[in-house]
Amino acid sequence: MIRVRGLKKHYRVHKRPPGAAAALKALFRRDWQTVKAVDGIDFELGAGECVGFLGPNGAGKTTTLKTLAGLLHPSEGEVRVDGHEPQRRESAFLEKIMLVMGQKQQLLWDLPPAETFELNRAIYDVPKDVYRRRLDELVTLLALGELVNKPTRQLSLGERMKCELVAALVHGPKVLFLDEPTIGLDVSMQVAMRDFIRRYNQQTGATILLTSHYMDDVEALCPRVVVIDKGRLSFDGTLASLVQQVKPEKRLTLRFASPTTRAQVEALGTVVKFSAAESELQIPAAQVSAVVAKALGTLPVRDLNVENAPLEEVMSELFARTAADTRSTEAVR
């Protein structure tokens, strides 16, 4: 569904230190730079994937999705969607994507989200009775209610995201682009809103794309991350074969029934906290078994979990050793 070969889009920006002089000098002068937002990146999605698109800022998550979108063109490579040339904009294909992005709005101030809705239908001539039923869908799976009638600027910040997804699928698309679709939500309205990916993700067979910083969104939706940063490529596979890859040690949280010392738990591993009542460990996979059969018959230990790191310790880590790789690079160049 969606192919990606040796994409690059670089910008020659102007650059100047600050001050009066230097922007007199710029006026006859002016000294360029190269920015490589996106540096030579490869990936396919299937249809109907589901896939985590990730890294830190400035990596080039938000340009590569306006690239696939069509709203920026590759300075180089190979873009497809679906079979079609995304910066053509031909209407075949504009009417099978769309990009969400969480800090940009599509609903108008002040009018209700149904204009929007009823604005887009007309836009992508959908017929009534079709637009009828997949809005009823809509509106009962995001439970909005009479929210739909109410004014934008009257809504919270998490009633007009789900406003924003409605307006965005009211044509069907077989594809979506959602650049940090939680952003600014609080928990129960991030948890209502990965519900609903989920289930328009199963429901419909539509292939996700989908930046997040909130790494609870990335394990709840998607089985596959395609990592970049600083503009290329640093994994792309499953998210358990990205935890192994990086920090393969598991964690073991212990509660204690009564009080235990520091020196007793670090009998047992690394200890990543610690409290008299719960401590924290790190130990290598392979020596998971005998920690816990020796935590089991030395502490008190009242309650116990084995897991994987954190997948926020996780990205860091290979963002770390990302940057670490790069710095090398330099040096021997």
The other form holds:
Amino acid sequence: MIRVRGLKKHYRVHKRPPGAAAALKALFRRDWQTVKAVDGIDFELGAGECVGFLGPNGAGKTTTLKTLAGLLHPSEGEVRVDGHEPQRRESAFLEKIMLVMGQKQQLLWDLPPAETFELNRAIYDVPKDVYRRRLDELVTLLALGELVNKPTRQLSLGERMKCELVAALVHGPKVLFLDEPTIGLDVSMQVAMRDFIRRYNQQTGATILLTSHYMDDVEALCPRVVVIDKGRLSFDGTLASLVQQVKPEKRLTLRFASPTTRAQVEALGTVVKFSAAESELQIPAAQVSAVVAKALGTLPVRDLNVENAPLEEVMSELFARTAADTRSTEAVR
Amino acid sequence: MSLWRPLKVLPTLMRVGFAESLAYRAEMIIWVFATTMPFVMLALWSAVAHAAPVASSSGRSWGSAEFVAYFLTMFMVRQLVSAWAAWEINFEIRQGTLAMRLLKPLHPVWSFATSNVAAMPLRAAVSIPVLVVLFAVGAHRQLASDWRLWPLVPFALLGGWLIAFFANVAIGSLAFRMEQSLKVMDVWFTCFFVFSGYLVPTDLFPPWLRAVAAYLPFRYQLGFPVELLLGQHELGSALRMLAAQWAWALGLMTVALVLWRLGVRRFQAVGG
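Alternative state: the form predicted in complex with the partner chain, after the form predicted alone:
Let us now look at the entire complex, which starts with that chain.
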């Protein structure tokens, strides 16, 4: 469905230090700098896949999404979305896709969202009966009710974001690019959005590429993740293999029936968190059984839990490694 | 740019655009106040003509009645041949919000055009009291008496609006390349005020300045429809002016769409 080969997007930006002298100098001679937002990436997405596209700020995620949606022209490389070259922005392509950006809105600010939905119906030439059925489904799933008839400016951020999703889905896109769809939403609204996106993916078979800084979004929705950092891909695979590769150690959480000393806990492994009532340990995966047995034998354990390291930590570790690799490469040069 | 989809979407775009113009009615009224310069010029030129009629180099005599008819008609025509797409385009390019329009299978120029046109009924409504005054003071007697000119009026008004709109799109599209494209709009407006007949009827220009105005688009945007309504042209001259006006409209449309197409390639969809 989506094929990216050697994609590069470089920008030439004006560079000027602060100060009047620099401003004066820039009048006569401008210094330019090339920013490599995306620097040669390859990946593919099959039809119906829901993939997390992860990376730190400025990694190139949004640039890639905008290129896939046809908003940006690649500097180099080849991009195909369902057989289309996105930058040509053919109607047949635009009818199949949608990009939802958590920080940009398409809803008409002073009119109710229902007006934007109707406008999109007309623009995408959706038959009226299909539109009514789809809108009813979306409004019910997102529990919007009469909110769609209130002016957009009077809606809360979460309500607006739900309406943005409806506006984006009125034409039933086959490919959905979601850029931070849950940004700024409260926890319950995030859960509602995740449920909705999962259901849309399952019911319509739409292909979804999602960026988010909330790892809960990724864990809930994306069996596969593609990680980009400094414009280059650093990982492409399942979430489980990412964790296995980056932070294979397990987290053992112990809750105690009576107060315990730090020394007693340290005897079991690396302590991540400690309190007299509850502690968290990091232990090699191969030693889980042995450590659990030892803990049960030597400590007043009331309850225990073994799980992978939190995805946030896995990502931090991965980004830190990439940064260190870049520094060492630059040092060698 | 295929025409089928825009024509199909047009009624919805117009309905939504009208609803938006109603939502922004306060801003609209403030904008209308900004176009009251013809009333100031009316007072000024009427005072001048009160002493003695003003003779133009073409031989026409401008008395108070002519100035009243000219500037009242000027106010009403201005409501119908104005566009503000340059501000919208400039803003959306700089903020990156144009991205949301570019994602849809409808050329954004259609949306900007309909949002401008859809506000016209409201702006035209503002002209009603002025029209009443025009009749009340007898200035309607200055309107064209040759009935053959009247069928040309809708085309002249449309041509004037097309010039205004595509000049806006062309200048707005400069924001793809320039940081301050609205400064170009300021220059356009300065020339517009001088050469369109907005402040001074071009008939009162010295011959060399009138010749310059004939080679610029501004008179065709505003002055010509007013002159046509006031019957200041014979049919032959009116048709020649109309042809020149539409040549400007089509020329500016071509320039605007080329600038847009070249600019969109450079669009960086900043933010978010």
